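Take a look at this single chain, the form predicted alone, given in structure tokens.
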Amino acid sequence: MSLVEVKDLFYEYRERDENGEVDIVTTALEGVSVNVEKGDFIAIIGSNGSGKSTFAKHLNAILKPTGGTVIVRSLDTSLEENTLEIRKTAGMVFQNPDNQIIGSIIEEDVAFGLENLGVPTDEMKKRVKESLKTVGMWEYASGSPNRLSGGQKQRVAIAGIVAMKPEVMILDESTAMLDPRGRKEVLDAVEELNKEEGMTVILITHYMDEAARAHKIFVLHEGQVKMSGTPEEVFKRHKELKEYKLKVPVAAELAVRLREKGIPVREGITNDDELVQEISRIRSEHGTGI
């Protein structure tokens, strides 16, 4: 059974007039189906207004479906009695780390969620240390979050989720407010958690280079899944992506342009490292005149 199973998900935002009557109905999600297996690294991409953040909020029961179902580890998110257990299973990291960091000391902040769960003190200290080490922030444990960069703050927010030992981590545009260095710090930490700890990751992003790290990509547009597949399968359909107001990673775009000029660059290039390796291969096989 899938760890997360989303089937025919519909969601409507309803605005009410001054009399409390429904005045405006906006359909944000329309028949979305996505399955996530344990250990997956899934990216959900889409332009502004595509519904990807609305989708993310269904995965740990912040929003309840208007139609269809969302099942997290056999628990139906629409049932109120399942909410606490679902949020233990699916941890959410939001866009602005300042909205998640509430402690004046970093290790106290990471311990906050554990205190709410009633985790014993000795176990709590162990988890705080392990989670901060996992994201490379243990050396800052006794310091103030206010002295951290944006990327460091987001890693602390991730540590707070990791300490609670969820089975799946959902990152809802968690790098959108960061500079390139901060984005890399956060994605490196997340990728390490997926590879080394086996944590399931669902990444909501509009950055194509981030999505390229995932095992599988789902493309949302106007509330519907328009495309899905591995990064290689999705990014080679660059013309379709442009129809959905998305661009492929720079490396993938450059690889396409090189092929158009007759240079035998293989298909499936998704990141800078792959492109550099491919160009090096071509130069060694065909000489330096490319």
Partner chain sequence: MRRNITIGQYYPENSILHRLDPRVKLLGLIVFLVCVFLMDSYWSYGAVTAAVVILVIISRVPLRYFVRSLKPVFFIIILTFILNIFFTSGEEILVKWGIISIYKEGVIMALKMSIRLIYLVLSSALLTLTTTPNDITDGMEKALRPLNKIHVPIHEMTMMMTIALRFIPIISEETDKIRKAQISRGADLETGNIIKRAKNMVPILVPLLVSSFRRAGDLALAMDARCYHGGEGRTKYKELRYGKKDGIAYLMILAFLAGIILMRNFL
Contents of the next structure:
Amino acid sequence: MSLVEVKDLFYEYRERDENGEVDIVTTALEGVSVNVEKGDFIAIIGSNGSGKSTFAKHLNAILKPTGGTVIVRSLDTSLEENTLEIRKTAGMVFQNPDNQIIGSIIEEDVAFGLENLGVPTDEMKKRVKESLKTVGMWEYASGSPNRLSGGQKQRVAIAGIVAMKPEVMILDESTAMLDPRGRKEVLDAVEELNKEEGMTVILITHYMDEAARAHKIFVLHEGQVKMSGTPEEVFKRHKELKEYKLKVPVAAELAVRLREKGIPVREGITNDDELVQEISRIRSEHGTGI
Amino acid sequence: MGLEFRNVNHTYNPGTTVERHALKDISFTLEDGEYLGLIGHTGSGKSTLIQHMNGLLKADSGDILYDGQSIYDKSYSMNQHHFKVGMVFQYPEHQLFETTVLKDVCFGPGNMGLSEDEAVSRAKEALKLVELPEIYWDKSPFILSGGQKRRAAIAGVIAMDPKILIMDEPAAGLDPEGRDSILESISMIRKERGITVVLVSHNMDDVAKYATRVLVLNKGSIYMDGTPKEVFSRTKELYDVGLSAPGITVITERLKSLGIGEEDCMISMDDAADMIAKSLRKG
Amino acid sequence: MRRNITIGQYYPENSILHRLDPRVKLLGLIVFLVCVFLMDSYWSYGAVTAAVVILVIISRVPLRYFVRSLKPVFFIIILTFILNIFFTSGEEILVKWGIISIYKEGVIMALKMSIRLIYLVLSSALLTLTTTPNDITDGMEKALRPLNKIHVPIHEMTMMMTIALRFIPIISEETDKIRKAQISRGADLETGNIIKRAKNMVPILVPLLVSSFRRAGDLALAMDARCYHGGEGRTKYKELRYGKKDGIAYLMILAFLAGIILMRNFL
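Return the structure block for the form predicted together with its partner chain; the form predicted alone was the one displayed.
Below is the entire complex, every chain and molecule, led by the chain shown above.
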């Protein structure tokens, strides 16, 4: 049994038009199936409006399927009585760093979820400290979140989730509003959690270079999973990605251009390191004979 | 001519414990028709600098001249200056307020004292320039998608027909296609209207692609000022102040250090592919 | 930048007043306010004044912060003084000028009322300068918790205060940003009569409302996602605990109240 099992998920919602009369039924998700194993690092990528955020909100029972099932650690999200247990299991970090911090003091904010779960004060103190240390924010513990950078705020939000000891962490476009340094801070923290603590991670993003760090990528477009596979497998199909309004990382695109020019660069380049290695390999193997 | 900064200083909260010297002795001239990429780490003073350009913040000392005249002169109309130097803030869609997109875009031209017909015709022209389809013009701005809202808000500034257009991270939060298409639109508007553009961005690839000149700020001072190639060739110095170079520059510099390619700094994908292919063929 | 504004006027120090449990300080404030209205003799005025002076000194907060706290109410104090001095009648006329007469009783009343007002403000400033807003909220929640039994939603009320404290600086920063954006579009916010000015605020108020609703929605989701389900079964990260000094402070507060009541009745 996988940790998260999404099977043939449909989500439809009704909208009224401006006059409040005719209903328009919009299908945001159309038969999405995704399995996530314990310890996985999954990226869900898609353009704005592809349904990726709607998908994310199903994983911790914020939204309920209108068709199909979402099972988190053998709990069905459509059953009301499972909600609290699911939210303990699947923690979610949102997009806007300002709108998810509740406390005016950083350590108190991290404790918020633990207070809700009724964790005893002594245990709480220990967990708050541990989780703030994990994301490298312990030195700011007694300060105000207002003075932090976007990346630091998101790390505080991550600490707030980590403290609750969930089995899977979902990042719902949590880097979209950050500058490059903030994005890197957050991604590094998440990657470390995955590697060191074995935390299962589901990263929702439209940045390809972030997705490249995952073990497996799902490409969502118009509510459907259009591609899935390792970063190498997905980036190979760069033309298709373009159709889905996405873009491969610079290294992957340069590799394609070079292949077009007849340079035998291998397929499946995802990052700078791989490309630089590949080009120097070609030089040493072929010399001038290309 | 253009917009000239002369020894501009600005300090926030002077005389308190949270005092911050945000601009230190800034001098440079933004020439007419330039596309200036303004880069710097968060807190480097970019946002303070652009707010001086259109007069939202006043320099503590120093002077700013628009076409040779000080904008702080009593005879100079600051209100008119806001129209000459249009400002698109980060997430500009958050300032939409009218009942329809068209009315919202008319807000600026209306404040300029234009007749309603004139304001509407300018608004329509601006909406066409930002490529927002006509079916949305009479809709409430709040029902548009994120990218469409962004375009409507930018149109609200374009409609004032500014000579200088300042944009703070106009592509923030958009997906790769949305990002490219909004930057393409701006580039096209610049060509069509011959205006000066100032782009504040954290995305070095975008700056390298569009800017004709790059200004790097660090801790309130000008750290570098030059063409994109000049600035981005100093990769190491950029790393020192928490910035990076365009992705393509990073790769080509690494290859050069391995002896592959010898040309100057590369900032475009095509040039880089050519250089690597040539170098490999040559051996 | 607006980012640096703080709510309230907390002055970080490590005085004994800063370290007292907020519940002690809240009760102290209430008792003090009662005393300010109970004082009637010169003795009691002297005792309350002495208490204010001693507390200000041991708070180790610079005097100018107290003076600053009086600024916003300065006008009200002057007004109270003038009203009392001119409109209190009595027996002993001090000055007579046309239809205006100033009585001795008027002067005394004016002084008394002004002193009361000043002490009211100073005592509240003593609380807010030595206690963070969060501590005040925590203190109130704990002190008022018994009211839960009669179905007063104490937890909900304090949660609202906590959220307000967190979002006031963010929203004020946002207001500033929207204001600047609309000024850049030529919005006129400074001229015209009241009605025109109110109308001119629409371009600021609408975006502000929209964004506040968006924030509220986001925050509700974030709270849900972190298993928030009301006050039931909730534990506290910062459990307020009384120390020895708090007990002593309670005793002193009660003794002070008793003293003032005694003075009122026997002096």
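Numbering follows the first chain given and starts at 1. All values derive from a computational prediction rather than experimental measurement. Rigid core: the largest C-alpha set superposing within 1.5 Å between the two forms.
Exercise for review: Using a rigid core alignment, state whether the CA of K38 is displaced by 2 Å or more between the two forms.
Suggested key: No, shifts by less than 2 Å.
Point to revise | C-alpha of V225 moved at least 2 Å between the two forms on rigid core | key: The answer is no; the displacement is under 2 Å.
Point to revise | Core-aligned C-alpha movement of K239 between the two forms reaching 2 Å | key: Result for K239: no, shift under 2 Å.
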